[in-house]
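For reference, the chain that follows is the form predicted alone, supplied as structure tokens.
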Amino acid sequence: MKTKLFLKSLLVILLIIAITPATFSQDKKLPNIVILATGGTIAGEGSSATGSSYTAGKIGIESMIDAVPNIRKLANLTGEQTVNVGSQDISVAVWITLANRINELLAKDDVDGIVITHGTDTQEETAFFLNLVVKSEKPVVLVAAMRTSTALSADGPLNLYNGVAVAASAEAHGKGVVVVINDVILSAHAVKKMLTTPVHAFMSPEHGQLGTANFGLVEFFHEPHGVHTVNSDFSMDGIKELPRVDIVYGCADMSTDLIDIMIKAGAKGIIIAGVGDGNMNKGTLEAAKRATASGIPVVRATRVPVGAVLIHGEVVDQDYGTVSSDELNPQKARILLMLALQKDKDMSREKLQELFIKY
């Protein structure tokens, strides 16, 4: 008799488990965080734990989550594999897909934040793009790794752990898109990859770090610089592509026909990664003046890692129709110009200059 009662009770329990929604198994005290995976070194595999050769984007998001001890104690986690590539292959199309998915997810009451796993090569560009088009004050955090998941002293698991901790933190609300790597929190506006391979490759030399994330302990020191997210003028609603904008790299005796060639190939805007204070040789400067006179905007940035480009320096922008990138590096200047041209292809030089100071 007791055996029959036990079996009946067990059957009832199993039926309850079977019909109970999956969300009931979540900890109601924890925030709900969605991890969008794009690949990169953090999902890479190497042929040797002590070798530098590897293939990016080999590990799926569920395996990455499962490899991090105690990460599910920070938040209720859901993983989605957006793409699985090295970040050198991240494209505008991927950016638009990410932006639309993030805005869709963050509009839901049961999603409290987003973490994006990403390669390091173009991480600062993806972060800056999303910072301008995400329409929510909920946390959006990019994480990456300088060493693969199979490397000796892999940094990816702790970076992912800290990234989830930041996304789950109430303090991260309203901070815009951030990058969490090597125990620091960096704003999308200011973050730069300054070194090629060391784990401390990312810095914010102009503004400093926003805060720290130490084994899940999150602390913010500063507010991010520049307009972002809900206060941004830009949106991806209904947008399928962005205007082509090319970058010309400045150097001694640089070829003076590059701007003309890029415009002929279809560029709608040009960024100069100039020498020093956004400078270029006389032939290129004249080519820039021809471009701006024909309605093609030219923005002067600099190949120098740190510092702003002066509006009235050795080059007076008003005399050539050019625009200063202020403190945005060439790759971020390109993103802002693409978004500006998408919004208004005939935007005046004065309005463009205001945007580069504002963002």
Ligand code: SIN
Contents of the next structure:
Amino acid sequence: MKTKLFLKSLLVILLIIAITPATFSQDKKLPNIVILATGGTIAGEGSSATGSSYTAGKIGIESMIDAVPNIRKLANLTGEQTVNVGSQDISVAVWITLANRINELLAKDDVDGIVITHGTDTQEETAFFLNLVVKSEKPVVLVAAMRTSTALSADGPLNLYNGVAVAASAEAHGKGVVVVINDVILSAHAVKKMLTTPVHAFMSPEHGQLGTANFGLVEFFHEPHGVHTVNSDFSMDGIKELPRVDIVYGCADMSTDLIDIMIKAGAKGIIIAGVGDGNMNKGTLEAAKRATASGIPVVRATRVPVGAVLIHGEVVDQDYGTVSSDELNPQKARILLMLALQKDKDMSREKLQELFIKY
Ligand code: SIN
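Since the structure above is the form predicted alone, I would like to see how the form predicted in complex with ligand SIN looks, so please show that one next.
Starting with the chain above, the whole complex follows.
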């Protein structure tokens, strides 16, 4: 009888343990930070410490945290593996999963900030998307690495350490989504991957860095540009997908049928990575005019790495029904157009232009 009672009580205790969600049981004085891991070079493994060949997205989140000395002194950490892919394979579906999970976590009183580990190739896109759909002032920080976890002088561990320090800092509140890499803090609006391989690949050439993170010492100097997070017009609440928007890359003597082909394939909006100030050859401009006349928005961005596209510059937007991307590069302009079309598929050219200036 006694044994039966004991076993019954044991079962009840085990059940309670099993259904209690993972909580931050450690130091009550430290902030609680959740790390959402998505893969990338920071989780990559190479065949040699000095070789350049490697596979992204091999290491799990727990091993990544364990590889960073003293990181648990900065915050109480829990890790979740969202996906484990090279960031070339990050999709709209992953963005939506991340946005929903982040909003769910940040709504909790016992979550103080989020760190997302990510590949560098599309990191600025994920940062910009989240900047427009996360509904919280709490810090959301993307970190990455240019060298794999097995490389000589791997940069991932220090970037993760600094990323957690930023997410744990009071100063990061209200700054929108930021990227922390190579000791600098960059806003989601302004961050660009400017170089293919060195550790200082990320810059904000138009606006400069928001601040620095140096072995966990966090300093902010500037406010981010553009509307973001709690003040954004966009939300992913209940949304499962975004309209297709394609990018046409401009060059001398470019094929003039690309816009028509993309629309035929299902594009609901077009971004031009134009030459110079968002320009295109005559045939492509005529195709853009046809597209906008039929209700498909066309946004002029530029293939030039730095600088804004002037509204009514060499191309008079009103004549073609087009919109300038202002400061957004083609890949970020695509995200804003997808979100805008999701909200209102018949948005006027004027309203769309306002959004590109605002965000
Ligand atoms: C990737 O973007 O996943 C690969 C490149 C990198 O993380 O640096």
